[in-house]
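In the block that follows, a single chain appears as structure tokens, in the form predicted alone.
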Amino acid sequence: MKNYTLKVHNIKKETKDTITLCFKQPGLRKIKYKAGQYLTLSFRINGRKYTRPYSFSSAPSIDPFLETTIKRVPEGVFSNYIHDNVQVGDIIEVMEPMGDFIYDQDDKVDHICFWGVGSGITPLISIMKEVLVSNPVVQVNLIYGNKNFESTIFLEGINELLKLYPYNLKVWHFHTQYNHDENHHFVKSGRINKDFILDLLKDANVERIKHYICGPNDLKNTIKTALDILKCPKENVFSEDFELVKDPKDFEAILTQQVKINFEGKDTFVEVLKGKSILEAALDVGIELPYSCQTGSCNTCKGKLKTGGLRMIGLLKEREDLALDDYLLCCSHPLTEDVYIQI
């Protein structure tokens, strides 16, 4: 895993409570990603590290710097400390680009949609943009959902592309706290919904469309549900997740233990709280764990079960890239009482 210091060269500010880090890129060693994929900031916060991860909202093909947005959370920590501490010329530590949420130019296809809630607009930006240069007869529809224009995240960037590609690009807005206004008929009142998806893609050749899904589980599902109506192959859907989705019956075996982690050539004893995964117990007690997107969908937090008994809960894709003894420990949860992982 390659780690990075980049430079902020400027902050821009999207709406009241988001904005977007612009890193400038390494003067030797130039950072290659892909449209959609995410980076990995870490920052020391009350003497413990904290990671997470921010999809990229620039394109590769397009934008001169590194830009990643970051909404600001209630309660959340890792948000909070960017929006009120970092500052333009600050240094901060990054992992390598990573995800599998991406365009891949090799695909014959005629229309793409891009369906996003809020904060999920972030890696579908970034795709819109390197397919709307890269492949320009394609059609991209964008169909984005939040509480009104004020809170639209990039509304200023996907106006302005609307201008640069009008027979490309359609975009439809649905706003929870909607306003009507003749001259914002592509505005709808609401949350995006089943039969807005039917109607859309009524007569379309379902074969020759992608689809890519970023927000709550909610969105998902319910695009989903509509896809399957339609009949759209599975393989041509495309999500981003950001959570892990537990199940308490998946938690029935699961007691608290104690776990022996292997990290750095020392052993150390853990206790694992029922409900909590072996990443976060590790974390809490001040072993810093190497660790990115926390959702069972990278590699960075993988130990090897030496001992005992693992089961990984919440993946929502399967993982055929591991080998028998690999867990992710950022979803694992201990079976037994004798426990050993390797980092």
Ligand SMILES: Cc1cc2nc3c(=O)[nH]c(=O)nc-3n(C[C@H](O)[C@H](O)[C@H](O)COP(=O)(O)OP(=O)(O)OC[C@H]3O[C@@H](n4cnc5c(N)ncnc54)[C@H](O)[C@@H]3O)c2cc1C
Contents of the next structure:
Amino acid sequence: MKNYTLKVHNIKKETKDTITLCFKQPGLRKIKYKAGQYLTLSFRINGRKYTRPYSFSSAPSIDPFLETTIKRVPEGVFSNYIHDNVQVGDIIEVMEPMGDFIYDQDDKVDHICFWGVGSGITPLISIMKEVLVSNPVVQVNLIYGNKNFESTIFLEGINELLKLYPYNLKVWHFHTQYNHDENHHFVKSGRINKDFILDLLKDANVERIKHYICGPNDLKNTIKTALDILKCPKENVFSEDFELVKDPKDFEAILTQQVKINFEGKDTFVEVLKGKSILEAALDVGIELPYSCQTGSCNTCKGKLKTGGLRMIGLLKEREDLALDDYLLCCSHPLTEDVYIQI
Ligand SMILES: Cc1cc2nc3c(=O)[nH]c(=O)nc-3n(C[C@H](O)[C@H](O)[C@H](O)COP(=O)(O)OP(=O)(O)OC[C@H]3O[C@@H](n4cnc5c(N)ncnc54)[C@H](O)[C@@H]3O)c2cc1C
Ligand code: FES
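Let me have the form predicted in complex with this ligand next, following on from the form predicted alone.
Full assembly next; the chain just shown is listed first.
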């Protein structure tokens, strides 16, 4: 894993609770990334190292700076720290770009739908810009949910794209705080819903459309249900998750246990409370294990199970790349009292 330090060149205010950090590329080792990937930032806050991933909102072939857009999460340690402390000129530690929520040019596809809610727009705008510039024959639709226009991240940028690509790009806004306006027929009241999706795609050739979804679980479920009705091929649907949603039922067999962790050649016993992941328990006692997504999507937190039993809970994607004794510690919970893990 490569690490870099990046200098904050500019901070843009997007909405009341969202900012974009613009980083200068390093002088020597330029950072390469694909539209839709994310950058992992780290800070030491009150003595403890915290790490969080943020999708690029910039597009590699268009934007001169590396840009990530961060929304304040109520009570959130990292997002609030960034909003309240980071200034132009600061140097920030980052990991190399990661993520497979990307667009590969595909001649069989002539239509792409982007479905997003709130800060879920970040990887979508990155891919959208890249597609519009690199592929002039593709029809692009953005369906974007927010409270109202004041809370809509990148509203101005999206309006500029509409002017630049009047034939290729169509945008629908869904607002939960809707103000009726005769002239704005592209603004709809409420949430993105199944009937709208079925109507939008009723005459489309579903084999030739790709879908990119980024937002809360209910958005993903609504879209996937509608796409199933339309018999849209599963391999044409991609989604990115910002948060792991845990089902309490999956924890029935899990008990609070002591686990032994071997990290940087040293063994430490750590108490893992029921419901906490092994990664969280280790971080709580000051063992600075590497991690990034905390959703089971990357490999940064991978450990080898030497003895005992673990269960990975909440994995959002099938991970056929993992060996039998490989465990992603951000999703791993002890099943037995003799767990020994090596990182
Ligand atoms: C692949 C990936 C890409 C991401 N890209 C972006 C991005 O482009 N912009 C962005 O703003 N965030 C993004 N995130 C989310 C980001 O990494 C952090 O999780 C988020 O900023 C909250 O961190 P925190 O330390 O402030 O909150 P924490 O202190 O970790 O959490 C505080 C509370 O908020 C809840 N919570 C955590 N994350 C969210 C969330 N995203 N929405 C609502 N509640 C949450 C937690 O369950 C917890 O209860 C991305 C996450 C992933 C996995
Ligand atoms: S931190 Fe990415 S899989 Fe655990």
